[in-house]
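Below sits a lone chain in C-alpha cells, taken as the form predicted on its own.
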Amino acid sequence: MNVVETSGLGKRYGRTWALRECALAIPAGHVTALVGPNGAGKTTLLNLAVGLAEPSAGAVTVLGGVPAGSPAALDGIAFVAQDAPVYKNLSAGDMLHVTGNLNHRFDRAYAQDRLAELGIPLKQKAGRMSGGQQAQLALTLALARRPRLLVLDEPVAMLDPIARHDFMATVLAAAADGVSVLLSSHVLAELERVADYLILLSKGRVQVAGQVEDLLAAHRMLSGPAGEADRYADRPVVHVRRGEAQAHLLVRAGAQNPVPDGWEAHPVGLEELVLAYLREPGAAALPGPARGRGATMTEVAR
C-alpha cells in the first residue's frame, strides 16, 4: 500500500507552480524524509497531502487510494505543522479535551500518561511551556488520534539538539508501532539518522525518490588527481568538489563505471548524497527498482 501517491500532481500560486508534474508513490511502513532547498514545493506538498490544499492540476490519494482531503483521509491522518499549533492560552488538559471532541478517535489515556511522562502538567498553559515542551504537546495530540500516516513539517526546526532527540525519539518509537511518517526537514544530520525513505524536491519537482539504502548503493564517491577530473565528464557524475591537489566526484555507480586507476571509491552517506543533489539541482538519480507495490526508486525532474 501507498500511503501517498501523486500523478502529474501540480500546485499553482497565480502565476507560480510552487508545484509541478510531481509523481510519486511513497510505500507505506517508512520514515520518509521530505528535503530540498527553501521554495522547493516541500509545505506545498505535505498541505496537498492532508487537505489543506486543492491542486491545480493532477491527483494525490492517501492511504491506499482514499482521496487527500476526504472524511476517510481525514480520519487517518496526523499533522504537525512547523509552529507546533497549539492554543497559546489552552492548558495541557484543555487541548486534549478540544481535540478529543473534534476527532472520532482519540486516545485520551495514552495523552495523559504521555505528557505525564514528560513533565508536562495538564493545567499548564501552552503559551508557558518551553519550545521543546510545545512540540511534545502537539506531537502527543496527534499520535493520540491513532493515525496510521503521521505527517511532520519541520518540527524540530526551533527546538534545542536535546529537545530534537527526544522529539524524534517519539517519532520512531511510533513508526516501530507501525505508523508511517512524512516529515519534512532541514536538519540532515537528525534525518540520517531516522528516514529510510527519501524524497528529494528542487524548483517544485521531484529530482530524487527512494529507499534510502538503495540510493546510497547506487551512488560512490570517487576521490582522484583533481588534474583528472574532466577526463571521466562522460561517466554519471552528479557532482564535482575541486580542491588544488585532489578532486571528488559523487557519481551513480554500476558495473560498467568500474573504478580509474589512480582513483579511490567511498561509500556515500545520506547527507552528502543529499547535499550533492542539492548544488546540482539538474541532475538525476540513478533509476531502478524499489521494493513494495507501487514505489518507484527515482522519478527524475524534466
The other form holds:
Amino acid sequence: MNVVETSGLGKRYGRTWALRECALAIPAGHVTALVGPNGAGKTTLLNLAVGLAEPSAGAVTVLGGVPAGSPAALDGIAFVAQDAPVYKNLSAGDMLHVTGNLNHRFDRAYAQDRLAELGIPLKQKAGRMSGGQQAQLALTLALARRPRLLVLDEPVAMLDPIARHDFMATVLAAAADGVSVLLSSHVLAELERVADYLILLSKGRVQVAGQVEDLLAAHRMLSGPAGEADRYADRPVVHVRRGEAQAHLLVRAGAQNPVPDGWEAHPVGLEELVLAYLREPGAAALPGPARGRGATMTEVAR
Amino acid sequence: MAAGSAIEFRLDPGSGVPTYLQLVQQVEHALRLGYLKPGDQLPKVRDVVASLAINPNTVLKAYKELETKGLTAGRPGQGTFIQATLSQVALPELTGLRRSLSGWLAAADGAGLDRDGMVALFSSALRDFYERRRGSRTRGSPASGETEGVA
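Show the same protein again, this time as the form predicted together with its partner chain rather than the form predicted on its own.
Now the complete complex, all chains and molecules, led by this one.
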C-alpha cells in the first residue's frame, strides 16, 4: 500500500507553479523525509497530501487510493503544521478536550498518560509552555487520533537539541508501532538516523525519490587524479568537486560497477548524497516506484 | 531505556559506520567482553528507537543481522535473546596469549617500530594468515596434498 501517491500533480499560485508534474508513490511503513531548498514546494506537497490545498493539475491519493481531503483520508491522517500550532490561551487539558470533541476517534487515555510522562500539567496554558513542550503537545494531540499516517511540516526547526531529540524519539516510537511518517526537514545531519525513504524536491519538481538504502547502494564517491575527471564516462556523474591534483566524483554506480585504474571508490552517506543533488538541481535519481508503475528509470541529467 | 536490559546502545555519528552496524558491533563487543551472555535479553526495538531517536527499521536490520550470525534468537512476543557467545577461549589461555603478544611488542619496540608500524605489521600478518588459511581450505581437496608455499 502507498500512503501517498501522486500523478502529474501540480499546484499553481497565480502564475507561479509551486509544484509541477509530481509523480510519487510512497510505500507504507517508512519514515519519509521530504527535503529541498526553501521554496522547493515541500509545504505545498504536504498541504496537498493532507487536503489543505486543492491540486491545479493531476491527482493525489492517500492510504492506498483514498482521495486526499476526503473524510476517509482525514480520518487516517494526522498533520502537525509548521511551528507546532497550539492555541496559546488554552490549557493542555482544554486542547485535549477540544481535539477529542472534534474527532470521532481520540485516545484520551493515551494523551493524558503522554502529557503526564512529559511533565506537562493539564492546567498549564499552551502559551506558557516551552517550545519543546508546545511541539510535544501538538504531537500528542496528533498521535491520540491514532493515525495511520503522520505528516509533519518542519517539526523540529525551532527546537533546541534536547527538545528535538525527544520530539523525534516520540515520532519514531510511533513509527515502531506501525504509523507511517512523512516529514519535511532542513536538518540534514539527522536524516540518516531518522529516515529510510527520501524525497528531494527542487524548484517544484521531484529530483530524487527512493528508499535510502537503495539510493546509497546506487551511488559511490570516486576519488582520483583531477586531470582525468572529465574523461570519466562509465556511469552518470552527479557532482564533481575538484582540487588542483585530486577530484571527487559522486557517480550513480553500485559496488558491481568497475572502478577506473588509479581511482578509489567509497560509499556515500545520505547527507553527502543530498548535498550533492542540492548543488546540482539538474541531476535526478528516481528509482523504484517514484516514476509510477511501468515507467523506466530516469538516469541522469547533468 | 527500560531498566533491566544488560546493555545500552550508543551512537557515534562521526564514526562513518552505518547506524545498524554500530548496533551489531556493540553487541559483539559486549559479548567478547562478557557484558552479555547467553539468555540475556537485548533492549526492545521500541525502547532502542525511543532512546536513540533512530529509525525502527535500522534496529530491526541490526537485530536480523545478529540473528543471521547466530548470536541471537527472537522469541515471539517476548523479544530478542542472546544465544551464543563470542569469547571462544578460556581466560587462562587468553592471559597466556596476551603475555606472548607483549613479548612480541617489546621485541618490535626494541627493533625501532613505532605504534603505527606495529599495527600495520600485525594487520598485514593477520590478513596473510587468514588468506592463506582460506586458500588452503577452498583448494583443500586432500589429493592436492600440497602445503601453502612459504617463502
